[in-house]
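One chain is shown next in structure tokens, namely the form predicted alone.
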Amino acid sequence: MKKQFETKKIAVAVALCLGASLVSAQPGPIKIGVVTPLSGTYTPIGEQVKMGLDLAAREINAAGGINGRKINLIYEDEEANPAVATQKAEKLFQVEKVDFLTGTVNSGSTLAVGQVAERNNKLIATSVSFADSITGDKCSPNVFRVNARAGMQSAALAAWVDKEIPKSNIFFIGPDYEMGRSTVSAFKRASTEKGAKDVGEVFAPLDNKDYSPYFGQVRAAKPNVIYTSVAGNDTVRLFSQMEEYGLNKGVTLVGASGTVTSQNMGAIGKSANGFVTGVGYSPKLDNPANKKFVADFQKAYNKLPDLYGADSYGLLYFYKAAVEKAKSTETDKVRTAMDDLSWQTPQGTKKMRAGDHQAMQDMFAVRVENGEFNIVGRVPSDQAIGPDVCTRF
């Protein structure tokens, strides 16, 4: 009897050990770091990023995850500050051991975090940053962009301006950092190639409180089109002050896709009416995937998605498709899988160009009318993408 008891004890111990081994062998969740502005002037953009990512993560996890593993999103506030963004990214890579990172809004943050990713042999993707340099002369093998860059937005907007206001005189107002100068440069090149005239430019600091000191220079240039690429709360102040000083009378106001969004349109008010932009997304896109996305987004948050929410939502499906193709979360295997990958988004099918890691997609010109973005023009992806100038990989 004693011998039988001892045998049973040994069997139980072995079973417990095997059970423990099996438990420890189960893969945990896939950790994705999100470094995005949750405070400061770009907070409304960061909120759309978070809403889009959270919605996609809930859907993917409810359907079983990626290769059977759930997604765990870990957020850090970058404050739209590249120095803060690099610290938070380093923490997520080194301490949290995230498998992948996204969320950067400020183009300077994306460029800086890309260097951190290279040092840690990890991949990142932006769903917001516009600066052409990110997938151009400062491209990185570890950085991907799923949203439209400044040159693609400019292609759609310049085509509309050339059709509606040919041979226009354009004045440019941008925020004084990487994205601002890149977007102004891209639209200036696209519009002047079609016959428009550059009549002047100013660059104001990020989070600028008073734009009126620049208005005399704008009036002296006598533009009939003003282009701007300010964003977030800066747009509210610029548009309100232009209305107050009558600067927008007799002028068509156009700009980058991040200038007027569903997040700041309410605060801008009637001053946003008539604003036209080139953009990679509109809630009014007429396809089944977008209709479902918009309905789910409104149900979850009681508001419409903008391009940041849509592109951040699509980003997780891009990563999911790559990991499933690679059958791994290892950096080299996922990078290879991402090259030339096609995946489904609310905008339709996108394809990641392997040469510079820039997503290809159709582009649209949209005009703000009574609080809505109505589509007024379209440029196919092969005409909007522009040349691949990346030489690093």
Contents of the next structure:
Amino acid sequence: MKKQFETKKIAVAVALCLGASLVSAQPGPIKIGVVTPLSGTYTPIGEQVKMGLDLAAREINAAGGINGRKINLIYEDEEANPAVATQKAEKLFQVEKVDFLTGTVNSGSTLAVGQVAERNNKLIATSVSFADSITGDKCSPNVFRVNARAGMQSAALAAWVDKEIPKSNIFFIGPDYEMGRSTVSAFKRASTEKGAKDVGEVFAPLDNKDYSPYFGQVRAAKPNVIYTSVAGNDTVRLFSQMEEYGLNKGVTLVGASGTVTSQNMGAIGKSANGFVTGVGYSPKLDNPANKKFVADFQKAYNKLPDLYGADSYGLLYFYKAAVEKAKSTETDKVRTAMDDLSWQTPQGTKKMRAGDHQAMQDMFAVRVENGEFNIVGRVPSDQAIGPDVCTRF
Amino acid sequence: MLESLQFIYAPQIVNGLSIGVAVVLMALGLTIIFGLLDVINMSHGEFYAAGAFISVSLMAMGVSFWFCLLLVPMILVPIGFAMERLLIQKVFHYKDRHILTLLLTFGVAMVLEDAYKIIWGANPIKPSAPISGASELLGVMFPNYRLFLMGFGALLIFSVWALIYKTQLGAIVRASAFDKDMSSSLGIPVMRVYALTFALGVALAGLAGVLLAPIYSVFPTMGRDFILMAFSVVIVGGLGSIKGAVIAGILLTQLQSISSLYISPVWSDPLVFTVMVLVLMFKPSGLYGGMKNA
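Switching forms now, from the form predicted alone to the form predicted in complex with its partner chain, please provide the structure.
Below: every chain and molecule of the assembly, starting with the one above.
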């Protein structure tokens, strides 16, 4: 009798152990790596990325997670440096075994990390990088972009410039790397097609301290529109130095959507007034989803979201929708689910184009007026997105 | 031709000069600290940032910019003094002190940079210039603040030069640098002179921070902005030489400024470093010898 009891006890113990191992075989939280600049000139952008992702993760986790699994975000500082970004991404894939990776800001970092993802057979998405090449000639089956690329921003901005200042003379100032070259060439193409004239260009190094040495070239070109795609702290210097030298007198300043953001607007001050950009998001967008998002964001961080915050927030819902559709976090299944996926964001419904992994969305022209981004124009998603030129998959 | 001279070259040269003054202000502290202590201060840029951050905070409390010019160096002197006494003198007597002090100050730089991020946040801050507007000279606009910077900077550089070469205090400093043992046997408190000179270098970096903040804005990594250029200037000018720093600073920034009219801006840094490499190859002591030889 006693022996029987012993056997029973052992059986129960074995069953418990088996059960425990079964439970531990049950997947834990979904790990998402975030490689984003937390230091350097793009810190303000990295901060918005973090705020957007954190907010979405909190909401999703509070509502029960994705397929019952909580989201766990693991941050690494990429310093807006592709060399650092690839190391950090490799570490997240190999050591932390993340299921998915996002956060890269510098377009060079996104391209480099995309290759790391291909080697590790994982998927990444950017919610910030503009360079057209990411979903164009350097597209990757493992890379998705949920934000608007340079070409889409240019379409909206070029339409506004053509309407307000027809046949304008445009001078271009870009940061000297992938994103700068890409945004300038995209806007140059979009605006010259509409009759504007290209009167010159200059590409300054990232983290440039003084732009005044290039003002000679700008003055000599006599533009009435200056387009720029510098971002972060660089914009603060460029705009205040232009103001210092009176270079912005009689000139309309336009540029990429990353140039003036809620993070650097305070430091730029009144020099930002009148700046017009083509962008995929404004806190002023009038729809219920955005109103809720802006209110929650302000409650959490006591500041307004900008496009990076909004697109990073929307990104987690994109991943959630894909994993729920795939019923798995496996790379191939999630990729198939992401193709042609439609999902809800503060900007309305976005759709992931399967051909090049570029999200489709409406674009806006917005003008900075006393610290606010007022919407002054709109281009529907199908007109803004442009052709699919990806041939790799 | 005359028009391009007036509207393109003249402003370009003046812009170059205003950056040149900024760079020389940075290089001045570096070269003094090296000339006297043989210490390569890698945290110099972070003390420049310290000056900018402290001035921004003081101005937020209502202190005027002009008073900051006086107050910030006074705040930084004891900090620099303490750093020399508590950190640098600990490794100063080792044989491989060049490497040790370099690593030590590099570590301090990294700690300071993160401290700024924690205290003031990562977003840029832009103090408004205390002198606004622009003056028209020969039909070209020059920002008044930059004109002030050039004048004030030149005065400052001259004062530091006069302090070291024309006063008794400067003679003591130079004597301590030239022969430590002899000076201390003559009753000069050499260790205190070293600490004070280091503090003077740090205060100069901080003062540059106050002066340049309205032009370049304030953020935690701003210390990296001028540091490479300042080191090149110190090397080209001759380690420890004030005259060398001034001449090299102005030469190199003019080279950058004028060349950027013709070549892509990314090439102007390599151009400066090429000059530095050439100087190192053919005249390693720089254009002018060190303070010790003066």
